[in-house]
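Just one chain is shown here, as structure tokens, and it is the form predicted on its own.
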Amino acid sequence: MLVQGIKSRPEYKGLDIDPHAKRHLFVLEGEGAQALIDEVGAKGRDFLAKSEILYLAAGAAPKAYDVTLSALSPDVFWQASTLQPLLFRLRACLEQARMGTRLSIAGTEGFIGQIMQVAIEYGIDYHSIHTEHRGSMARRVQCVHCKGITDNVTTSPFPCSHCGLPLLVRDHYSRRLGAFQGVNIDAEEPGTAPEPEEMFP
């Protein structure tokens, strides 16, 4: 359940093709590919001639998305096997990017957060980035006690993968870290943590 009114909570307003952009950089994960496919259906294909797509297969039926994205015939289509090569390629793209390049991200919340981290490192205003959540609601969570980060968290509480403390997943979000906060749920009475509940399927 999302807590309303928390200013740090990210909002994903959806992809929206800027007709005035000189170049488009789409960074997509798994079902996030469908967000771009939907935009092509709604806006046509003209913008693809000046577009680069970076894609990380994940989730359901990734091969079908690979084929579909490639068939869109963008200027550049590049697929990563894991997140780290994709981040490396993204940094190279941002180093060469010129004024008028529009960045768009679609995928899971944890993926969007990590791509946003890199974009912010390169001085891109996060307000100018179009984002769309697709796929799992699993979260990337930082333990506020040991500072370790655990990816793909679906339950709350959950055991920190670094220090083992049972963590309550909060809705407070750090753009700098691309992660939500996890705080020790039984700090005052160790051993009294409730059973994990599926919160972010």
Contents of the next structure:
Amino acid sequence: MLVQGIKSRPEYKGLDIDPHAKRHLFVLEGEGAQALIDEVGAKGRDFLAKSEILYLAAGAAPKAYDVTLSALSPDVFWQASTLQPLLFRLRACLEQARMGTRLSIAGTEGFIGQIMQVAIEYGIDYHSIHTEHRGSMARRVQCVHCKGITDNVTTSPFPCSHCGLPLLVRDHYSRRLGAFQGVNIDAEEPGTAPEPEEMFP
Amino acid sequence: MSLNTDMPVRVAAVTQVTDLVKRFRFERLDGHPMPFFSGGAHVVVSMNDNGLLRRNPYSLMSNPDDNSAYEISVLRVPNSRGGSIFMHEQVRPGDQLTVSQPVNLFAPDHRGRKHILIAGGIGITPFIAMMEQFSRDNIAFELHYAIRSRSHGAYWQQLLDRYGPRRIKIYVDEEKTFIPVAEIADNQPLGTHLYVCGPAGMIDGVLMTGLKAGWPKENLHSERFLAPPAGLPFQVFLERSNIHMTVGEHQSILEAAEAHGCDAPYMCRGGACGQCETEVLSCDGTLQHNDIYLSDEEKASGKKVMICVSRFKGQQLVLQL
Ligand code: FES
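With the form predicted on its own in hand, show me what the form predicted in complex with the partner chain looks like.
To see the whole picture, the full complex is given below, headed by that same chain.
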């Protein structure tokens, strides 16, 4: 069960190199590495000399994308063990960056959302960020009741990991929170929630 | 918009700023305060030029915090359609005019971390109000202002005195100093927005330089009001109003419709905002799209026309109006 057709559902149009950019910042997670590798295949290697890659292997660690990415010999390749140090490094990069630097993000939806959240704080218009969704369809969902955020949600409804209410996942997305909204599905008659359905494998 | 919210005003003061620029101050006839506006906004001033209705958009340049009056500055354009000449030659303190509600099609992006304003000539006016707001809100900005000569340039000295030479840079054609747009675009912190207002060639040049420096189009802003171009007269039938009319050589379709008592919607009257978009029911000839609002595909489809600036060549045009 899913509520669709809501305008705020983000669209990920794919990586696209701006030929005029003076510098590229690629923030990649897991299978998102392949998005950049494909882009190099399509557009050539020229832009790599002015590129910085921040990579978080996450679930794709066994695939050793880090080896492939650093073999592309970008200007800077940097790998994080977890999300928190990656966000820390991202802030430092954006703080220093000048106009002419273009930001690209690839990975799961929850990851893209959290990177965008930081980018927006630095005055980057979200329309100008190139994004590509790769890897799992799992969503990051905020419970509209207790405000707790649950990562990697694959079913709808699902039990809120904070307050336990069964939540219906809606396409309603908050860019500010980098999360979809989950609404209690059996508020009128508690206990009547339908079985969770695998929606976002 | 042509909702009936226009405000009758009295001309409270007329100030000669330079040879060719006059400033006008408007107060409401009913004594009420003016609506607040935001920097970058314009109003449409309606003038009664000997029975001929003229409506021109002008940027508001007074302090957005001051709701006692609105101020605009008008450049006298000798070969224009007459609005600016009328303002310069006919309008005196005490006269009555009508101004529309303020509309902002050139608002600063408040998510920006720094704002660069690039003005040419009379294009300075929207920035005067914007800078008041930036300085009140402690937001970083700088102005690069190109003028023909120090005697022709309006307000440059006042702006320098008010904001200082670090934020205000003046470039003078006569002294062969020009805005180094490429250098400016080259070294700005991430999250900077750039705004340009001035002659069409300048706007195109600045936007192109920005894109070539790797700026995303979302950070580049411009305002241009096209004056409706003149052309051969043509016939239009307004279907809903059941009006057959001729659009004169120096008239736009919108102006002709207004002269026939048809109250069509508009905001900018310069082909930029999209408010006057009108459906074409049939078109026996060619549309001359002069706006910068419709996409190339929409123009090619011939299904819509922006009646404030576009013209027609052919037998008969039928509009849903
Ligand atoms: S009134 Fe703005 S495009 Fe015509």
